[in-house]
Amino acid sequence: MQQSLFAGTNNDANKPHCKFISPKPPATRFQGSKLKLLPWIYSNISEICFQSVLDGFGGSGCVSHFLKGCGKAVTYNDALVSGYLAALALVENSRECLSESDVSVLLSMHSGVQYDNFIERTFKDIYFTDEENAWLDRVVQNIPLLESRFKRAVAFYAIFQSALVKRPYNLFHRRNLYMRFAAVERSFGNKSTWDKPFESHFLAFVAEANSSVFESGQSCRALNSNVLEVDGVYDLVYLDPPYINSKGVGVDYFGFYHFLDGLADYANWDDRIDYKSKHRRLRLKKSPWTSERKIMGEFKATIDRFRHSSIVISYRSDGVPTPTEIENALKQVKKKVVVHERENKYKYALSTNTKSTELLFVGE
């Protein structure tokens, strides 16, 4: 067990400085992740009492893998399936790993199984080698023939990651492969990393994932749905949505990782393509949240839906709608509103943005 990153004298999640029962969470290259913020958002939230938590906008699960260490009830929730299946393999699984034998059935070819070639024939020299698509073709239909949905998760969890490192930026975002192999010098990536087998990753990302499941005592699931759509009642609502910066300009995740959605959803894959895209993206699922018109009222929707619960938001001092608009929207429903604001400014990966500041409304 690795050393509690808030460590106490006892094991009250209530308390502002619980001890932490997990592994550390596991590394993420999701855009806008909080892992690295962790410590600063549970300083900012541990004199609150709660004990189930609703992380409405999961994206890379850290919040809710740190807050199941912390002892508390979670719900995951994310728009993005990948999302969903990766904390349905963390977060809700609380037992089941994937065994050698389960690696050995994901990785061999078996004759039951009349495989398709899909990403190898739809996705040539956009994103990986043919060799890798071909790999990624056999492994993501190896995946039914595990019996259990958590070690089924487990495995796309390992996809998933090993697609991303693979990948320059962690993204597909646009069609680039040749930057993995053109002969100049780069203050990005890493060769080497995008240049190692498939399999060498995914073995690796198992025993990372293995290694993340762990029984917390307390029952966790994970959704894949709208925000206001869960159901239930939460002693504390955790929102980190969609950010649109002071331009108008909005974090377009399903673009950036509609290629995990879509090997999430291999026998679907084809009919959800928007083929007029040179990168093959999923069609555009559009969203109030990345509109600079609408999202003020899914805010307020939302704040509404939660208002019995404790309501946590990390923000962006240079977001849309303003922090001062988030701030008196909270206070129509909480009596008291702090906002919290880093004094270190925190810069994400591949962002430009050196002037904006991380920001914590927390409304009670």
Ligand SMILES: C[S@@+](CC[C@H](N)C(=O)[O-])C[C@H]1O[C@@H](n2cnc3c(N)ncnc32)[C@H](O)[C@@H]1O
Contents of the next structure:
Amino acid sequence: MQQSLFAGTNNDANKPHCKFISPKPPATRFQGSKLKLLPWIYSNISEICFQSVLDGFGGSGCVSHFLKGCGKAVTYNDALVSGYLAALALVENSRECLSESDVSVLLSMHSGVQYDNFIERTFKDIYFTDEENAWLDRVVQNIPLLESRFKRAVAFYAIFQSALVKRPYNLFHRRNLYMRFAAVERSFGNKSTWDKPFESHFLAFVAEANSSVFESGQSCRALNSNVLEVDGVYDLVYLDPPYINSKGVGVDYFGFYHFLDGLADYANWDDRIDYKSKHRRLRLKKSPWTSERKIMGEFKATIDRFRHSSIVISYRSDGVPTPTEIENALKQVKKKVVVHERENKYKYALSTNTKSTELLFVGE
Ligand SMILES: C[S@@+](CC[C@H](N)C(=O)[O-])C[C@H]1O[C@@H](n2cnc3c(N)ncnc32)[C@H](O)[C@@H]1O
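Provide the structure of the form predicted in complex with this ligand, given the form predicted alone shown above.
Every chain and every other molecule in the complex is listed next, the one we just looked at coming first.
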């Protein structure tokens, strides 16, 4: 039986052990999140002697939050602003929570604020109802009223999570509000969660975020950068880049979560939208990590950039480039490379891929 790693101190010598000083990492609806794989990942890196760690493609932040709980000095990085804000709230932040009065400031109308209705005007019938769009317009424009950047980040985190749970597939990749209201048999999703008011979700996520903020005694930070531009030296670098499957289809994180990055940049959102796209996404940022032709070069450059650190890479057995190519690239800079394969029990949420297995490359 797998002992819970989040229940406090794990004393079983045969299990991955890490003295947990953190609360359980919050649940995540993020595509490719490693939340459920944390015990397996940790069991394969716990023998490595490291204190400082870079989570280069941090995504939901669950790996960073977990490693913070292990007492590591964690640097979270992700190219998405929404990911960065979540990590600012739960990884870099060690003490600031939203009080009842902060929440009241966020949810009220203030006579001193000139409210725009940009979301209501721009995203009509795309992701949320008119009433829900108006709620987003109001609460996002109240965030600057909070004085602390950590509190503002917690507020963004709770809005992002509320928006994600209300979306079919938890994504913003399509104009598909109609799915919530179509009278059909559903094999997925949860209509009552979709239709629950924003405010109920928001209050629950504020409570969850507040209980996930903790002091670890180590300095942790959050960055919002291309992984190749991250500075500093780290004992260990964990890389979990976007995945291109055997059919050559890559995961376009900017395409999935553009709406959250727009919320985080409300004042400039209009200028950044591609109005030719039906679902009003942000103008496309081409990424080499989603290009079959360019991804290997990017892997090599990233491995080379962090050649002085232990390098740990999460991967899939049917990924492009092939696992052998990744292993060979790691061997160029690391003396010892071990490839761990997880039994094929794990399936990502909403994934129909049952053939590929989860891999972890460990280069020392
Ligand atoms: C597979 S996900 C990471 C999942 C994460 N480990 C978790 O458990 O939630 C890949 C992440 O890489 C980010 N990303 C894509 N290109 C990037 C780049 N050039 N630099 C940094 N992050 C990038 C995406 O925004 C996405 O969050």
